[in-house]
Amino acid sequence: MYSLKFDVDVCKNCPTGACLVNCQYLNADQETAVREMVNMAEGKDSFVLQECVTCYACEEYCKRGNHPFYLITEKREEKGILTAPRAITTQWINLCEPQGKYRLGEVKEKALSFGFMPEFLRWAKGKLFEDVMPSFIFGQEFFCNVVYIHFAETATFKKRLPGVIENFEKLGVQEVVFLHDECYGAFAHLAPAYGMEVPFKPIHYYEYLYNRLNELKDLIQPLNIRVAYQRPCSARLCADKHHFVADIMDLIGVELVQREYQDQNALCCGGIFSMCFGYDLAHEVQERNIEDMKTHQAQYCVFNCPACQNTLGSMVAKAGIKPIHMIHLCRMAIGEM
């Protein structure tokens, strides 16, 4: 069984406790943060195990590469601290169980992964994807299974992810562009944290879009709109790629409004909150988030994750802000939508 690479001495000597000090849902100073992380690492109880809302953000806040969120998840699982009713967790695990059902295009050395999100089968079209389509991959056999860490369930991805990696390897792919950043994070961040070797190069689709837009720059017509960006929890697993949001906006003539809840200070969409921690928390976070978009006069809310868009899309629309996925925004800029 794969085990998490975590160094308790790194926690003991941490001068900032940033993983918990910066958390928007917990209240901890540096001394408390260090103490609680060390307690968890040593198998002791901690209020964090009860109160963490699984937003992944501490993975980004920790600059020492010590995977605080994965530790929290591991210890919750060991102690049987459920973040959602067991029936919900079991339903999700069964939904994405590998069953030999998947779709492949003409897979080449460079491929486009849709994970297990059917939206991408409809969205990844046009000139943006000409150089990589029809080399696409879709289905449970290639699904990263990272979502289960929201449910304090590491056993599932430890069991399934090595098989997923092997399935990609069997296809002979050398590079894979992942259209969901949780999938990208699985291979670029989580797999190395558990000592799993990844025999191909994972590429975040924002990096792909930015490079492709530069190739198509003669087609770009500046959009001249103001947008708020809804950063998903899974983006915390690939924080080094977040700069491409601003880079893409600059390239296509979009003003990314400088609001309170963006970048490291981003708020979750609330989808997992409502499922695991109750409607009240989800509603409060969503209200603050959307009010922040309105205050800064965003015309559009740009989404990365389809699940975030499904959760918040109608809410931002009711607030007078147009919901749009990043792929569609980029296709607008080159005159395809």
Given for the second form:
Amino acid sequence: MYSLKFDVDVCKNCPTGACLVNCQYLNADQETAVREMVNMAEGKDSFVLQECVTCYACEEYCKRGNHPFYLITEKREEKGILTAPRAITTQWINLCEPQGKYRLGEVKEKALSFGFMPEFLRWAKGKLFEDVMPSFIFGQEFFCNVVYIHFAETATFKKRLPGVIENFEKLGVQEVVFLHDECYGAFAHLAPAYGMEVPFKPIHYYEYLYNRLNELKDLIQPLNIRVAYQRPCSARLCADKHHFVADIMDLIGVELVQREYQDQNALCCGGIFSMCFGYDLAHEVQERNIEDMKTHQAQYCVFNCPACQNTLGSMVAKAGIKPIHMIHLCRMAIGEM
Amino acid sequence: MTDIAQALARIVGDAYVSNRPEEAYFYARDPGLMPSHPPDYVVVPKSVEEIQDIVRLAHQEKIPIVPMGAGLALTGLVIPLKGGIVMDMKRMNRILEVNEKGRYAVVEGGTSQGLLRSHLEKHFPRLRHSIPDSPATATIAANVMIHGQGRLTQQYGFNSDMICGLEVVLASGEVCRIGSPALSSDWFSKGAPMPDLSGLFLGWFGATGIITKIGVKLYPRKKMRDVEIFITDRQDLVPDMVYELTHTEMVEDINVFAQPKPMIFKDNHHITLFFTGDTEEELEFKRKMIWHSLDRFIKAKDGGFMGVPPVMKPTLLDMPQRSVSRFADVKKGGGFEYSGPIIMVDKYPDCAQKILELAEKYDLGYSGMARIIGRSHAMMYGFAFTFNRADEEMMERTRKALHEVSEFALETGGVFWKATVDEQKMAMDKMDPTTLGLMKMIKANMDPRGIMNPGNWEVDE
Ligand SMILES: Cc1cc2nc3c(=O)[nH]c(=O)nc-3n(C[C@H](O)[C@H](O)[C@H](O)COP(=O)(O)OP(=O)(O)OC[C@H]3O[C@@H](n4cnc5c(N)ncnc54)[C@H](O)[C@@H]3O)c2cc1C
Ligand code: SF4
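Switch from the form predicted on its own to the form predicted together with its partner chain and print that structure.
Shown next: the complete complex, the earlier chain at its head.
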């Protein structure tokens, strides 16, 4: 069985306790943060196990190579502390179970992975993708299974992720561009944290888009719009790729508004919050988030994750801000939309 | 042509009467499981007078007469069990009046749900009626005749509680009005404050008279509608959840379903909640009340609101919900029947357990679906099975499963909805004998020659 690499000694002499000190949903000073992390690592109880809302952000805040959120998840699971109602967890486990209904394009050494997000089957087209398409991979068999960490349910990804890695391997792919950054996070971050070997090179689609846009530079018409960026939870698992957001915006002439809830301070879209905890937390966070976009006069809200867009898209639209996915924004910049 | 056929042709015209085998074949059956039986004649009248003449002829010749809407009740209620005339009501499809401020419509006895809906949408966008999930061709009069339920049933009761007057052709051929239209030009009540005679017809499946006009109450149609789905793995808690939801008085319609396929629905019970508003604020306020009413279950992790993807919403918000009809054909071959007892909401766990047992025992595809009636006053629990009509063995298994459902329903305190002939017998056997005597007296007096949809609600000697 795969187990999490977590070094409690690294926490014991941590000068910042950044994981919890920076947390937007819990209150902790450095001393509390370190104490609670150590307590949890040693199997003791902690308020964190009860109160963490699963935003993943501490995985980014910790700069010392530990995995605070994965630890919280492990310990919750050990103690049977549920984050989501059982029915929600079961629904997701059933929904993403491999059923032999995956879809493959003409898969070559380099391929696009759509994970289990059907939107990408429609969205990945045009010049941006033409040098890889129709080499694509889609379906439960290639789904990263990271979502279960929201539900303190590591057993499912521990069981399924090795099979998913094997499925990629069987296709003989060398490089896989993941259009959902949670999938990228699975192979670049979570799998290594659990000692799973990944026999191909995962590429974040922002990096891919950035490089493609550079190749297509002649086609770019600066968009001259003001956008707010909705950073998803999964971006915390690939924080080293976050700079591509600003890089891409620069390249296509978009002004990224400098709002309060961006970068490290980003707020969750609220989708998982509502499923796990009901109305109040999700709506409070959503209202704050959208208000912030309005205050900074964003014309568009750019989404990275289709699930965030499903959750928040109509709400931002009602606030007069156009929801748009990063892929569509980039296609707009080269005159395809 | 026989004498009867000629006599019918004189009433409705040659084009609208038939005794040809191809028509007889079609009118001999419905999409359910009951054995077929051909009519001798099919007739499609256009007016009240034509209906009166047909009934007089049938009365005189002692020929059975079976009124038929779209034939979608599924339990054999339009199969002419003793032959005779099937009277297809579809040409009686005019919308005679919509009283906007009084919020009612008067329609003819063969008017379809779809027709009234589109008429209202076009001409009276602030009004709606309680639409059932049957295909849009289903008729309003027939739905009320079988005490159907629709989108507004959680708020206002059975669709038959939402009517405001009838015009009926009796077995003698006389025409009579029931409720306020019996003495007023206004249609606002099916009975009160006088003796309510509508009960002489509603629920009788056409065995006491033929509805030629019906007053349908209309309700405010808000500009927006939305849907949420609360899911739980605790079937025992569903009645409590429904109780809390109905307490809010914020929900338009509450449907609960559990089915093994597709995978997203496996292992859980789904409480689908529809709600409406004229403004974003109203809609959001209701959403908030609805969500909060279930907080204690969310806290205990016994249930939660699933994220309904935007692509799923149009399907759910569709009226009628076409996914129900699609389910009807999952086995291909178009066989679908559900036994839907009307039963207390606290029996939900027993019903959910029973359908699982039966699906396993008889190896059938299933969907358990409940529509809440009133503020948790009762529910229709549909034990729905799909089958391939070309597979006789599968049909037999389905028949057996549904028979067990009927027995279970009665034992559990339920009452059959749109009962098959067999279920009618079971119900009458169990019924208080004095009540049964009363039914017998009514039927004998209203249909002395036994010509009205014979075989249905016939009290044995
Ligand atoms: C996919 C599907 C979904 C359904 N969902 C629902 C639902 O949500 N709610 C619901 O209530 N039902 C539902 N039904 C059941 C049924 O289709 C409806 O109740 C429908 O309204 C019945 O109307 P009909 O015109 O088809 O009736 P028919 O089957 O034609 O007739 C029903 C009964 O009424 C009698 N009758 C017909 N017209 C007259 C008349 N003018 N005067 C006197 N008696 C008459 C007939 O003799 C018969 O006894 C569903 C059915 C299907 C197939
Ligand atoms: S998880 Fe990282 S940030 Fe948190 S206490 Fe440990 S080392 Fe410090």
